[in-house]
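First comes one chain, alone, set out as structure tokens in the form predicted alone.
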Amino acid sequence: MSSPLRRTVRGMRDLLPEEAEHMRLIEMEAREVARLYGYREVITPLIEHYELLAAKIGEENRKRMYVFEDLGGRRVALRPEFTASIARLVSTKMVAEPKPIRLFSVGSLYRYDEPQFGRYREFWQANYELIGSSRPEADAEILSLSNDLLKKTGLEDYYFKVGHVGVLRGILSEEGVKEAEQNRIMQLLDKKMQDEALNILKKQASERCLETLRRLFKVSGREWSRVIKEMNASVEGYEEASSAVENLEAILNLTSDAKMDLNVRVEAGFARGLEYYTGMIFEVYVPGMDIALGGGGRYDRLIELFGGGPTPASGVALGIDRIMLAVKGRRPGWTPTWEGLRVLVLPVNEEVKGKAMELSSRLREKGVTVEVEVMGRRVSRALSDASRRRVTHVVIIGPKELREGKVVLRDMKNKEQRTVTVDEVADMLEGLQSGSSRISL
């Protein structure tokens, strides 16, 4: 076995420069997209109170926290994901805040999963929260930038995983299944143990339930309104998981007025870990992954819990790293498009290397992403590692042309050249530097 010092900590990762920047960009997408919508972005820490975070999160994701005591004696956490934490926040410190609030959060959760393909112990997600509203178009808009995101990233053969937990809670409560047994179920059906989840209920509920339950669990299709009738039909009878049926209808008419050319999949029967939904669901999948790009939903009740008054909300959360493998595995070989400048300084001798550093930092005060030559390579081997690091521009500094005020500029893509000024080049630059962008997907 390799010695610790030459390993990370199962369930990390090392991140390489291309993968950052790949990361970098989609987190740049995903503010975007804040920005756009009036989301404004909220810092929370990163350990939090044990009862923050396992109030609501689930029995199957609080045996996966990272737990520990502190030096002062306190059982804390490392957050599993993002939603306390912003419920504790507005119900705290944002009171007073006018309605609705649109929050924004991103970076790295913690859960001890299994290591697998798209499954780490430790993860970044881009996080989106719509607080104070009850009605569909909230639940609507995170739809809708959710989707948008996704379209950013390139992705085209996404879709979204959508029921509404109002269904399935509403039959349990009417026939008296108790919240922690309702938990119970829940996770089982998130596991996709619906066989299990009825045996749990035999001992409990009405046969109608069962049977109810059993139509629903094959009760699915892309064709929504279709799917929804069928849900309507399957519900008779029970009044509040009829009125979520209406509910996910109202939802998936205003994705529908508002052309926004989802691509669905209505579950009857779907379920997510977390105990704090109580409305419309969803996840994003692509073809070949069988883990979720992402997902979220309505949570009217958390921030009631935490001290706050009663207050609906709506949001979801899109795995940046996951969003990134999938990408990478529809377009195999990608690496970041450097679209703005890379320039190198290239000394050709000791003499003249105080000036070359000189106008590096010149150039940085114009904007300009400079690079010195600090290898103490001759020029032609210098500019051959440039090509290969993707420099776009080389300015040669050499006493001959210094003396004159002079440099020599190179352009790296079409192995063109010429002596300019030192201001010449530094204007030069800073122009194109101007006119062009940083990186792209």
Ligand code: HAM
Second form
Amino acid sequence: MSSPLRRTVRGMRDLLPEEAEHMRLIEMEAREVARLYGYREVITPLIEHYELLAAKIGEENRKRMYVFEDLGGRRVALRPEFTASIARLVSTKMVAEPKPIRLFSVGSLYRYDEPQFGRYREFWQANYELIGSSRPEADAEILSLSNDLLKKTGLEDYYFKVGHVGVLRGILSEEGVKEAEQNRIMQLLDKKMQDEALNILKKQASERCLETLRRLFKVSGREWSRVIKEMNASVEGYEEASSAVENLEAILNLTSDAKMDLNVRVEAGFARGLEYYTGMIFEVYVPGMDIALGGGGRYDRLIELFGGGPTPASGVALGIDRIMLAVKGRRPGWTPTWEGLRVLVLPVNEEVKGKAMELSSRLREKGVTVEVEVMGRRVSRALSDASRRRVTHVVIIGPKELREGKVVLRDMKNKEQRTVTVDEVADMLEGLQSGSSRISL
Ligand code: HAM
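Output the form predicted in complex with this ligand next; the form predicted alone has already been displayed.
All chains and molecules follow, beginning with the one already shown.
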């Protein structure tokens, strides 16, 4: 094992410039989606009280929290998600805010997951919460904005796995299964351990309940209207579950009416590990990657649990790291490349160093990306290094030309160079800059 001075902590990563650039590009698109849908950003702390974060996160996630005592003796944790912090915020500082409230957050989260492909202990999410509406249009909006963001990142083949917690919980509640026990069952279903879930229920639920669940676990598919019909037939006689299916149908109908063109796969037995969900739930997948790119759903009681009064809400978090992996997997060899202007200002000797720095500043004021030569390299070495680093133009400053107020401008692509005045070079590069495109996805 190498020295701790030379490696990151297990599960933590360094993002090198290209990866960092890619991540920030996805973040930029996420911000753009927030702007387009009217979500305002809030910044909440990375460290919160353990009780807040643990309240409804679910057993599996709770075990994976980074928990510690701070120097003041408080039991705190690194946030494993944004939703609990947003619910705290809405139930305290934003109670008087008119509804709906649309909030966006982006940042790093921490879960002590087993490190593997796409599973990190520090990862990033773009998170959207729509608070105050219990209507299907709110859930449809969450699906729509998730779809828009994924499209913007260049992905095409993703699909939404959709279900409704109210169907399973509705049946279990009518059977008198206590909430703690329901949570245990949801955890098992989240891990696709359906037989184990049924085994637990054998002792406390009716044969009719077990039969209904067995039937539901088989109901899934892409033609959602057929799946909804089968779900309806399966839950007959369970009132709460039936209205949950109706609610899911209303949401999916809206996505069709709005021509969202969502690629949906409805799964009646789908559950998520987070315990606060009360309604429609979903996850996003791409073929060939069995980890979700995003997940979300409706949680109508969390804000109330934190003392905020009855406040329905729906939301989603998209995993930036995993979107990045999916994009890379679909475009092998692709890296975000700088397409814009990149200028090197190169003094030929000590005497004109100051002048080089002065001209660099002048160009930067015009918005041009300028690096100034700092390695004391000779012109030929500096030029070959510049082409290796994708510099588009080099401004060579020599004492002889400078005496006439001139410099040499070299176009690195066609290797042409000409002598121009300092004013001309500034105008020319400014002109090129405004016509050049920045890095894009
Ligand atoms: P989640 O499903 O726990 O939901 O996480 C959302 C997304 O975060 C996942 O789909 C995945 O892309 C990413 N993610 C989770 N864990 C890791 C990990 N260890 N490494 C890399 N990426 C990861 C939530 O967090 C809910 N708060 C979503 C929500 C918002 N529901 C309502 N509002």
